[in-house]
Structures are given as C-alpha cells and as structure tokens.
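Shown here is one chain on its own, the form predicted alone, set out as structure tokens.
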Amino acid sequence: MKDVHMLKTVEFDKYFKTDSWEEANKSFFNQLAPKYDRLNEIISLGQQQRYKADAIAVLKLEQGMRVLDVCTGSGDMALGMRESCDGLHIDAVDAASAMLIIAKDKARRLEARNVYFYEASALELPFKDNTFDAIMMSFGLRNLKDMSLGLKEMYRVLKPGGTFTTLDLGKPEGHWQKALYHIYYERLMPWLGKVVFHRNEYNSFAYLSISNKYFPSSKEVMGMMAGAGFRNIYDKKYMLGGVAQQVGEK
C-alpha cells in the first residue's frame, strides 16, 4: 500500500505501469537520462557547478581515499570529486541503467581513471562494512522508498571518522524566499517542463515540486541522520535555501 500511495502522490501511476515504487522510479530516470544534464543546468539557473563544487569541498578529499557516490545519475558528482582531488578511488552506484550509460560515456571521454560505475540500489549497497572514507549523495535521497534505511546503509559502508553528505532541494524559510521558490519551482518550472521538455511523458520539473512537498526539511533530514548513527551533523544552504546540504560523520 505504501508503494501505491507514493506512486499516486507524485503521479507516477499515470505514466508507469507498475505497482512498485522502485520500478517506476527506475523507469522515470531511464526516460529522463538523455535530458538530465541539460534540465539540471536550466533548473539551477546555471549555478549547479558552483554549488556542487562547494558541496564536494566539505568532504575534504585527500589522495588515496576511497569514496562513494550514491545515486550518481549521469556521474557529475563522481567525476567532480575526481576533478577536485587526484589519486582517489571512486565507486558510483545508480539503479537506472540508462543514466549509467551516460555516466560511463562521460568518464571515457574525460579519460577518467579509477572511477567505477555499478548498477545497484542505495538500499542494498554491494560493499562491505567500513569501506569508504567519504560518501556523497546528490539529489537522490528523495527517490528512495525508505530514506532511513538508505541512510543506515551509507552509515554501514562508511569508515569510522568518515564523512557523509547529501545534497537536495531545500525548503526556504524567509517570506520572500518562500515566495520566489513558489513562483519558480511550483509554477514556472512545471509549466516549462510540460510545454518544452516533456510532451506526452512524465514531467520531471513537476516531480521536483510535488515531491518536495513531502520531502523532509533540513532539520528532519539531520534527525534521520542522527537516528542512523551519524554525529557532528550540520547543514548548508545554497540558492537562497532552494538547495540544501546536510553533512555528518561516522
């Protein structure tokens, strides 16, 4: 019943013929894959590379570290970590095979060594306990069927003393910030997605605004991280609070 409720909440049930949240979510991102990078650049108003670089910086990456990018999508964060620090071993996982094809192609074109992509669920990571020095998750937590379980999995594979961070849409707090967010994410973006980018298919711009109504606040995410075992937890805001990052240590 939980799957059915989630499918109806974000209107996946109208486009994807399955009762499974995981299968519908995978189909959505496989469909979205060819447009994914271009849409992210538009949604972020060209700011994504800046705040993603800042998000990576909190991991304090050093040569020789083994790091993990969960829900890697088209591989931007995995390749961004490689660019920020030489000598890393980077593993990256995603459930959508079409996304991984794009990520692997980028890595080949960049001649990126020591970056390895795997098709896997964030709820069942194919790695041993205490494997990674740092873990990144970018715009992936909202897509998990069970966010608490996902956070526990990332805690499991993180080494003691390692850093985990998640980056996603935020919930602006000031009056005018809320007003701008409402106009941009809940009005303009869904319209643009429907008219220009997603004719006769699921509108990813609408998904962001719809799902964010049910996505936990930064404070709630930090509480979930604490429940999974993380400590020294804090958050950062970007784009007037429209994007938020939570950071914790094992």
Ligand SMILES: C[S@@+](CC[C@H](N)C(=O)[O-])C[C@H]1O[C@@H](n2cnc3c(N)ncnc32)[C@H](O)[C@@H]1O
The other form holds:
Amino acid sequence: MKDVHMLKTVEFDKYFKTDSWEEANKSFFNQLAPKYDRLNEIISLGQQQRYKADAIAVLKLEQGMRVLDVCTGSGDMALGMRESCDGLHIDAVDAASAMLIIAKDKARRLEARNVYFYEASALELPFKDNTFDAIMMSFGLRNLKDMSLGLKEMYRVLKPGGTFTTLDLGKPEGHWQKALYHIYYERLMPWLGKVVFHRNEYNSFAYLSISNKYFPSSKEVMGMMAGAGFRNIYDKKYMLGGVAQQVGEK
Ligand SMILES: C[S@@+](CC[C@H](N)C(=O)[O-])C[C@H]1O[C@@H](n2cnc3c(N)ncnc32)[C@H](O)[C@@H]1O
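Instead of the form predicted alone shown above, give the structure for the form predicted together with this ligand, please.
The next block holds the full complex; its first chain is the one shown before.
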C-alpha cells in the first residue's frame, strides 16, 4: 500500500514499470546519475557546497573517527567529510550502482584512499551495532520507503555518544519565504526540468517539491528521531528554511 501511494504521489508510476518503491527509486537515481551533480548546482543556486560544509561541521569530526555517509549518491558528503578532517575512516552506502560509479570516480581523482563505497540499503546497513562515531545522511531520508526504520537502522550502527545528522529540503514557515519557495520549487524548477533538462524522462526537478507532500516537517523529523532513540535533538535551517538539518546523539 505504501509503495503504491509513494509511487503515485511522485508520479514514478508513469515512468518506471515496477510496483516496488525501492526499485523505482533506484531506477530513477541510476538514470539521473550522469546529470546529478549539475542538477544539484542548479537547484541549490550554487549554494549546496556551502551549506553541505556547514552541515558536516555539526559532526565535530576528529582524526581516527569511523564515519558513515548513508545515501551517499555521488559521494559529496563522504568526500566533504574527508576534506573537513584528516585521518577519518569513511564508509559510504547507496542503493543505486550508477551513483556509486560517479562517487568512486570522484574519490579516485582525489586519491581518497580512506573512503569505502558499498552498494546497500539504508534500511539494512551491512555493519555491526555501535560501529560509527558519526553518521551523515544528506537528501536521503525522503527516498526511504520507511523513514522510521531507516532512522532506527542508523541509530543501531551509531556508537553510544556518537552524532547523527540528516539534511534535506525544509518547509519554510514565514509568509514571503513560503511564497518564494512555492514559486521556485513548485513552478520554476518543474518547468525548467521539463523544458530544458529531462525531455521524455522522469522530471527530477519536480521530485523534491512533489515528495514534500509526504516528507515530514523538521519538527516531525525530530519527533521520528526521538522515536528511534536519539537524544539532544536540534535543528538548523539554511536558505531561508528551504533546507533543514536535524542533529541528534545516541
Ligand atoms: C538525492 S540523492 C542524495 C545524494 C547525496 N547524499 C547528496 O546529498 O547529494 C539520494 C540518494 O539516496 C539513494 N537511496 C535511495 N533509497 C535508498 C536506500 N533505501 N538505501 C540506500 N540508498 C538509497 C539514491 O540512490 C540516491 O543516490
């Protein structure tokens, strides 16, 4: 039931011939992979590297830590963590093999030997309990069929005292912020995607705003994190609330 609802909400059902949310989502990201980084630069108005670096800073990384990037995609956060702190052991997982090819290629070009990529589901992480000092998830949560299960799985592999953070689109609250957000994400972006970027393909520019129909607010994400066991939870907003980050400890 959840599959059908999610597939229809974001209109994956029109482009991907499967009844499984996870398969459709994987096909979407495998198809998008070669365009993904360019798309992100456009959608974030060139701001993503700045707020992604700020998002990493909350993890207070230190040499020798073992860290995990879940839903790593093209590897931005895994490689960003490496950039922000020397001497980390970094594991990164993603379900889409084509995204991992891009990530591994970037890591190779940077000669990043301490970053290890795995094809795996965030809902069934291939790691033992209490393995990581810090866990990052950036623009990943909305893709999970069961977000609460994903949060519990990340809680499981985080060490006691470790920090977890998730970053994704937010839901601005002020009047004019809401209006700007509406024009940008719900009008301009989908139009740009349809006309310029994705002719006859699934329109990834529309995905973020359409999936916001089921994606929880920052307050609700914090509630789900508390339900998974996290404590000392707080949030941060970027781009006038258009992007939100939640942070918690085990
Ligand atoms: C929007 S991208 C985010 C990539 C990267 N973290 C970033 O911030 O640019 C979402 C990623 O989540 C991955 N993904 C979706 N569902 C997943 C799952 N169940 N397990 C692991 N990865 C998943 C997709 O393949 C995709 O690469």
